[in-house]
Amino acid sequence: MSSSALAVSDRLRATSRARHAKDRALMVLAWAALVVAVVPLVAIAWFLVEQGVRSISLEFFTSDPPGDLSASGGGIRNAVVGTLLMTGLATLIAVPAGIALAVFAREIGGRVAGSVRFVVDVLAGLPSIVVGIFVYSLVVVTTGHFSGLAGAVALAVIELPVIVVASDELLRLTDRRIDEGTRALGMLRWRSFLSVFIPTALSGIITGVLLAVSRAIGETAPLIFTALGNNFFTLDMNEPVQAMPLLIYRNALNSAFPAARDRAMGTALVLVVIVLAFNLMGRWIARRARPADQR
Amino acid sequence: MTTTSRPQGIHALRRPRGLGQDGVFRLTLRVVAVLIVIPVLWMMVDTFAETVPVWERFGIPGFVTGLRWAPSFTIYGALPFIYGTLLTSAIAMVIAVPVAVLIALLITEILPPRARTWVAVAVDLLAAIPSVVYGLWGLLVLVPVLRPFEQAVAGTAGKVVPFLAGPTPGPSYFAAGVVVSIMIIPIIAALSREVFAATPRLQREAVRALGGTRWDVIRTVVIPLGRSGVLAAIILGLARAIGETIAVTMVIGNAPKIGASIFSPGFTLASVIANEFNEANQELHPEALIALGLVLLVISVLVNGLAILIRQRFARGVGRVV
């Protein structure tokens, strides 16, 4: 009897120690995955910085590139100006239509809504090369030339999924009660909307903006279609229009030449870092939106 | 103050003459979604215009299933970059989905809640580095680091499996493979990280009660209930991979035909199309490489499409990728 009642325990302590075993292999193995993703992520800093800086000055700015990439010299002013000047127009048209959309897809309902949030999903899914091409047939194809404008088209139909995904979540989880509320005070829909559940949503919705533009700045391939890249600088958006994505991309296919490949690397460097500006701010303002007890 | 007396008021509260505000607000939402899901669809139907003749030439299955890209002859067939689009995303799954389903693992399961937050960042980040910079990273830095390791694997594997044989160039299949499962490990990892976390704590609780270790936890309890949230997390990941376009370009080798070696040069069907556009002046060329475009989009939409599936009938609670 109490043979039997030591084997038995003898048996427990074995698969326990099996048990423990794994537990401890799984730490390991989990630790090292952590590893193998962050390994990159440092090396590419590292690398940024390191190659990058060189070829930062104040020139770097306020100059344009030479029109050879294997010359040295110049800067990208051209490639900053025409960044920002796609993405705050695609900015521009994808808050109000993303916004709208979403406040369609919530207070319209029924089926209608729903084809529209399966379209968005469609979007949304799609590689943003099939974006270039399909901005490439509806504006380069019907104006005939290449231009910043179909550029800003391209980033607007990028950031349109997610400023829709993320305030029709927002506007979803606004509180039953507050919308109990403002029909019971005999608010009129539009009124609630624009004072009441937006508001509500306001910093969730800014933070889906900042992550949209954040992805839309550091897009290349839909500009290949539209944008096209040009070596002077230009306001004009009827114009092709260099981006920083674009010039990386041509240096970096250079890169035999050291001129380009400092160029790609100090571009790269300034790239990330405000990419990374607008990604952490949209992090920060969800943050300090959320309850204290959630963050 | 007879009963018969009508709340005339509220009345003419409830049933404003004419449209009223609010039937002005919904006419103005529907115009505006008009607006925008028209000309979408407008879109997606020119696009597929513009490549009627490729279809007219070759047929879809010709198109399709042709193994020779030569712009020059007015020859074009698909199958070489289909085959560089399955092959490159595979590389990358098979070294992606494990880490990722680890790293969400090590976060949900294994951290301090302090940590967590850190760690989730971090593994965030990699998700917002442009595609194009991780391109440039992976032409200078990852791929001549590479070398050894493909020079190893060609020297000794690579002697009895052709697959695996060299000679290895540098850009090819496998880096562009590796580039890619840097880039899909955030989004994987993010989205099963969600799914874990969503595990009853009350459960989880149990297990421990009973003694369980946290691998047991894991075994039984966030594996089983999570499972096919995770298997949607993986179709979203293999769904990018399948669309990536920059930093491929920059490392594939920009090969237009199959090579035997997951060490050649190649091309995936993004990359071709990247790569090529700007200079595609021969007959049909432009075309052609917009029907590469179309067959992507339909591999795309049938990956996406299959998560969406899985999400809407088992997984609720994962949420939308944005």
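Positions refer to the first chain, counted from 1. Please read all numbers here as calculations on a predicted model, not as lab measurements. Under this definition, the rigid core comprises the largest set of C-alpha atoms superposing within 1.5 Å between the forms. What changes on going to the form predicted on its own:
Val112: CA moves 2 Å or more between these two forms after rigid-core fitting.
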Given for the second form:
Amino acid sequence: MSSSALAVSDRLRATSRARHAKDRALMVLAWAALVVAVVPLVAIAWFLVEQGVRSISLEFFTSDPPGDLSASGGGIRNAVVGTLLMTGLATLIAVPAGIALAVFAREIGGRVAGSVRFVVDVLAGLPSIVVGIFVYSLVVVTTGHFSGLAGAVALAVIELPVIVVASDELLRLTDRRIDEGTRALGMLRWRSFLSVFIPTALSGIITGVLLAVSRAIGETAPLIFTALGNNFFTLDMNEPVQAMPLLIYRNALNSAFPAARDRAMGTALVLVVIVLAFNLMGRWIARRARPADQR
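Moving on from the form predicted together with the partner chain, please list the structure of the form predicted on its own.
No partners, no molecules, just the chain.
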């Protein structure tokens, strides 16, 4: 073999060794990142299960908390129902408004769409306590009392930017050929969005809605200023309504009492399980919404 061929072979081996070293380093970094992400999650989950499972019982879900936080017994029935009611109503408010804003931004375009996206980004960055104070001034002061409806409005404001951003991104990524096809068929713009664009992006929109619900369902600060909380079971959204984050907050403040601490940890565990259930259900719905060849 000539000297030039040997030199080329040596360079190739050196290059190959360097690439293998870079690949190994990248894999080490990837596994390190996985550990950094998983360890805190596992630690939190283990802590919640260890501390909260002792409070879980049938009575915990079928009874309301005692008026005296230091008293043992009681449950979280009113908090679970109140959380689901307020989050459900908030989602019913935020989803149509969020999709409508995303469609408006995509259809209008230009500076108007840019302004809408900027306002939505600013809204997404607002601290939740600021949202709570705003809705307090807008709804609670106007009506003269705290209510579950005010809490739902606050949660809807928190959900709105997440839904707008997710819907806008999915609509903007829609294949241009679909847009051209609807125009060629002479479909009206509103009909094309309802019949073509939104169904095409439905799985991504559902994912955005679930992200919004997952964020809103655990918010505490807005509900302090709006829903306030209630030790009694109620379905009247025009009255103060209890929620799981509020119950956790108030019992955790009195964690010097073992009963209050147990209620807080048990409620936290239930809240995490509910969020997990929503996410799993959303993944299933999103999968079912995809075309058969993409599942």
